[in-house]
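Just one chain is shown here, as C-alpha cells, and it is the form predicted on its own.
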Amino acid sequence: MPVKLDARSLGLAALVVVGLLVPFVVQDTYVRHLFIMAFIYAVVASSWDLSLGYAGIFNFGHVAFFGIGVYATGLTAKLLGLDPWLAMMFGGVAASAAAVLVALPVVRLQGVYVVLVTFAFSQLVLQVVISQSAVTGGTQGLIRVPTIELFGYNFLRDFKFGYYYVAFGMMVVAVACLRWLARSDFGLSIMAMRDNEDYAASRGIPIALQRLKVLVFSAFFAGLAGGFFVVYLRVASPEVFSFSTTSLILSMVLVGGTSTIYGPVIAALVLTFVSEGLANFEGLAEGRFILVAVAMIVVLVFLPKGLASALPKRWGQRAAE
C-alpha cells in the first residue's frame, strides 16, 4: 500500500535534505561551528520543552542535566578511557539517573516549589563540580577530553565537516523521538496532567509516575547533547551551569514556542546566529544578551505562542496541542 505524504511531511523532509547539503555550500569553519552549537542547543531546548511545555513542570534544573552529561562524558572518556561514542551515551544515562533523584521531591510539588527545588539542584551540582577540583578540574575546567573517531576518520582535521553531520544527525533523531513521545498516548497523558491535574488523576493517569518519566526522558536527550558538546569542544567548564546558559536556552524555548518541539529548534538556530553575529560588532559584544532579551520580548508580544505559530497552518496545526 503506497504511503501518502502530506505537505508538512514533505516540507520537513526538504529541510532535512537542505541540512545535509549545508556543509557543501558553507565552507567557512566558523559558520559550521555556529551550526553545530545551534544543533546542540536545539536538542537541549526541545527536550526542555517536553517537560516544561507539554508536561507543565517548571523544571529550572534542565541545564544541570546538560552539564551532568558534559562532565559524565568528559570524565569517563578521559579518566576511565571509555570510548567517546559510548561515553556520550553514558552522559545521557547519567543525566537520566540524576533526573530520578530530582523527581523524588518534585513529583509531588507544584508551582514555585518545583522551581526552587530544581534550581537548588542545579546549584548543588555546580558546587560539587567546583569543590572536587582534583577530579573535575574545578573552576579551571576539564581539558583535552578525547574526541570521537570513526573507522580511523579524523574529526579534528576536516574543518568541522564530520562534527556537523554528527550534530545534525543527533538533532534530527532527538527531535523525531521527542515529537513521537509528544504525540503518543504518553504525550496525551502529560498534556492532560498539565491542563487539569485533578481531572487527569480521576481518569486513572498516575501523576507522580508520569512526571518521573517525562523528567527522565527529557534529561536523557539533554545529557546526550552535553556529551557531544564536550567531545566536540574537548573542554568541560562550570560555565555550562551558569545563569547565562540557562537564560539563553530558556529563551530558545519561549521564543520558539512551548508545546511544539519544532519551535525551540527554530529559535536555537536564530538566536545562536544572532547572538554570535552581534558579538562580532564592536561595541555590541557586551550588550548582545540585552539585545537578544529585547528581541525575545518583541517576539513574545507579537507572537505570544512563539515563532512556531508563524509556520504555515498545515505545518503548525499540531504544534500547540
Partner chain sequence: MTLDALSTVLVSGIVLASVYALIASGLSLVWTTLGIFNFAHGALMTLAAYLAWTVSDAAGLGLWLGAGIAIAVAGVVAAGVLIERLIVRPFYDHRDILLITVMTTLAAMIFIEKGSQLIWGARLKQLRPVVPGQVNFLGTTISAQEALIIALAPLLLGLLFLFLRNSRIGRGIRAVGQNPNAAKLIGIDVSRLFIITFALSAALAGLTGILLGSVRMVTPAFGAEPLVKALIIVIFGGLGSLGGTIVAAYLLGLLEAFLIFFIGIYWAPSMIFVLLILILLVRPQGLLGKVVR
Contents of the next structure:
Amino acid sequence: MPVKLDARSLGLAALVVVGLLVPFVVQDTYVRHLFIMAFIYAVVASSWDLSLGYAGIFNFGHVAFFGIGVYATGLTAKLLGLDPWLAMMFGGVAASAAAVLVALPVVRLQGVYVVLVTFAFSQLVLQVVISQSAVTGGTQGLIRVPTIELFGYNFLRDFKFGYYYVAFGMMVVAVACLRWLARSDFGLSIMAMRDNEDYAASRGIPIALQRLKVLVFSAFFAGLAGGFFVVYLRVASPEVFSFSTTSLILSMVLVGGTSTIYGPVIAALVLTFVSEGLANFEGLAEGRFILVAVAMIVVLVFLPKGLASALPKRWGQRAAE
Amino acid sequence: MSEAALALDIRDLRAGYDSYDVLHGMSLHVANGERIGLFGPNGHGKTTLLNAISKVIRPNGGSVSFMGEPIAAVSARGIVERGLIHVPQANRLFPDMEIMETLELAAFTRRARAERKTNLDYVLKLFPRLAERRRQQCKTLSGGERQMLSIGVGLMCAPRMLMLDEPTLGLSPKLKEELAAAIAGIGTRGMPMLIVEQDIAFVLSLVDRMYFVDHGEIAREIHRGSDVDHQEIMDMYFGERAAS
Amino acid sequence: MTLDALSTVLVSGIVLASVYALIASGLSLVWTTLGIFNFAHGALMTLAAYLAWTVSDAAGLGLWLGAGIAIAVAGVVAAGVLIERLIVRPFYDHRDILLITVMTTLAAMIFIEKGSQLIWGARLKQLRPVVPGQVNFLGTTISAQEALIIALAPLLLGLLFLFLRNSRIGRGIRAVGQNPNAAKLIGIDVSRLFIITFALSAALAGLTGILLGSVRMVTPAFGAEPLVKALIIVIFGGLGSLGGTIVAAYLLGLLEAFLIFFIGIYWAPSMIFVLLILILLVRPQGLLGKVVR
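Can you now output the form predicted in complex with the partner chain? The one shown was the form predicted on its own.
Whole complex next, starting from this chain.
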C-alpha cells in the first residue's frame, strides 16, 4: 500500500516524533513510568477493540489473555531461564494459544453465552494461577522475574530511558498492525459479520474461522503487552485477572470509543495519568477504580460512541473513521 | 360518564419508526357502536396506526380522542384502562403460560378485574375450544387457537372498543368463517370496532364502513351499500396497472 | 469412600447448593424478565452483609440482629432499584442492551466493591449467626446457621415460585419476560414491573449475603465468587427458566463438593470450568436448556 502524504499521515508521524522526544523533555522516573504503563494499557485496550468493537464478539476474557501473557512470560523467563525478549514473544504466542481454546466454544455461541463463557474462562485461568501456588506464587504473586537487557545495557539505568522506548515501540507497532488489520479485507469482513451475520454468511464469509482469527490476533497483542508488563515490573499478581483490571481496560475502550483503535490508545494515556495520579493521594488508591466505574457509566449513558463523539464533528468523524 | 357520539376520533395523526414517518397526518373516526374496516396494501401504515393509538409506539403529532377524551398523551396502560383495546397482529402471547392463566392475567387493570367473571364466561362461550384446552401452553396452540385466545385476551381487558389487526391472517377458510361469526357476535353487543384486514370479502361482511389506507393517508372512504364493486377495490389495491 | 465421608461431602454439597440456588435464582429472575445480566448481583450480597454488620455488630451500632437484617435488605433493594433506574433503563430500546448492561452493571459492581473497601476497609468481618449452636444433619455436625441456610433456601424459592405462578404481579412479571409488547397491550406497566423484578432479585441477593456472612468472612470481594458460580449455573441451567436454574444450582453444589473431596480444593474450581466448556461444546444451549432468544 503506498503511503499517502496527506495531513492525516503527517499528523500521525508528528505524534510519533513527539512520542520519541518525550524522554528528552521528561526526566522524571515516575512520569516516565506512567507513560510506560499507559503504553502497555494502550496495547491491551486497542487489541480488545479489534474483537469487541470491530468484530462485535462479546469477549470479556481479553484481560485474561493479558494475564496469560504476564504469567507465560514470567514463568518461562524465571523458571526455564528463557531470554526475556523471547519470553515476551512467548507470552503473545501463549495468549494466542489460549484464544484458540476459548474460540472452540465461542465461535459456535451467541450473545449472552459468549459473555458468560469468556467471563468463566478468565475465572478459570485465575483459579489455576491461584491453585498452583508452588509454581505461580499463588495469591502472593510471582516475584523476581528477570528483565531485559540489550548488549549488556540494563534498561533500569538512565531513569527508565530504555524501557520507555521499548514500550513506545511496542505500542506503535501494535497499533499500526491493528489499524492495518482493521482496514484490510479481513477487517471489512469482520465488520460485515458484526453488522449483519446472516448477510455476511450468505456472502461466503466463514464466520467461525474469522472469529477464531480475530481472537487469536487480538490475544497475541494482549499477551505481548502482558509479557512486557512482567519483565518491566518484574512482579506479577493474580490481580491482573480481576474484575477491577477488566473494568479499567474496558473503560479505556469505551471512553476512547469502540471500532477506532486510536480512541482506546488516547483514552489509555489519559486514564492512566488520571487514575495513577489519584493513587498518590492517601485513601484514593481504591477511589480511582470508583472513578473509572463512574466514567464508564457516564460514557455509556451519554456518549455511547466514546468521548470522540463529543468532539467537533470533523474531529469526531476522523476519530471514528 | 357522558356518552360521546364518536368512540374514536383521530385527526392528522403522524407516527413512525426511528426518524421517518409512516403515517403522514391520518384522520378518521369511529362512531359509537360502529364497525369500521381498514384495508390497503401492506406497509402503508395500518398496523402503525393501531400501534400509535395503543402507544406501542409514540405518535409524532396530531390528536386522538376516545369517547370524547383526548388520549394522545396517555400511556399504554392508561389506554387499556380506558377500555380501548388493541389485539395485535400474529400475537405470540405468552409462550409458557397456560390458556386459563393467560385469560385471567389479561384482566389486569382494576376495571377489568371487576368484570373478570362475566368476561371469562363470555370468552369461553364464544370460543369453546379455549375451554377445552384450558391447561395448554400458548406456544403449543395452533394458529387458529392462538388467534381465538388473542381476541379472548382482548375481551378480558373489558374493552369499550376493540381494534383487531388482521384477525384471520394465515387461517383456513373454515376457521375464518368461525372467527367471522365470533367477531360479528361481539359486534352485535354494540361494541365499536376497528378491523384491519386484507381479506376484502371477510371485512365487507363485518363492517359498516371502510377506509382505504395508502401511503400513510386515508385515500378513500367507502360506505356499505354504496356502489363500489369488487373490481374497483382491486384497482385501489393494485393501482392503475390492474385496472388497465 | 466411607459412609461418614459420604455424608460429610453430601451435607457440605447441600449447603453450597442452597447458597448457589438463592443467588442464581435472583440473577435468573432478572435475566428471564429483562433479558439482561446483572453483574452487580454479587456485589449486592456484599453490600447487604456489610450493612447488617454495621447495624448489628458491637463494633458498629450494636443493635438487634433483626434490625440489621431489615435495614440491610431495605438498603440493597434501594440499590437494586437504583441500578435499574440509572444504568439499565436508559438502554431498554437499544439494540445492544445486553452488551451495554453487562458493562454498566460491571461498573456498578466495581463501584460497590471499591466503595465497600473505602467505607469498611479490607479487614475481614463476620456477622453474628442468626441461630447459634450446632446441629446434626445426616450424621454430620454442622453449624445451626448452615442448617438454617439448607432449610431457608427451598422455603424462599418456593415462595418465589408461588408468587410468580399465582399472584397478579408475579404473573405480570412472567408475562413481561415472555412478551413485553403483548403485556403492554393488556395494561401492564412494564417499567414498573421491571423495578419490582430488580427489587425482588436484590432482596434475594441481600438475604443470601446476610446468611452467608456468618459462615464465611465478609470482604469487599465477598460476592465475586458466588456471582461467578451463579453465572455458570445459569449457563448449566440453559438460561430458559427459573426452574432450570434451581435444578442446576443443586447439581453444581453437589458436584463441587464431590470434586473437592476427590481432587482437592485447588483443582475443583478449574474442573468445573473445564466441564462447563465441554458441555457447551456438545450442547450450546446448556445442560438443561432449550434454545432461547
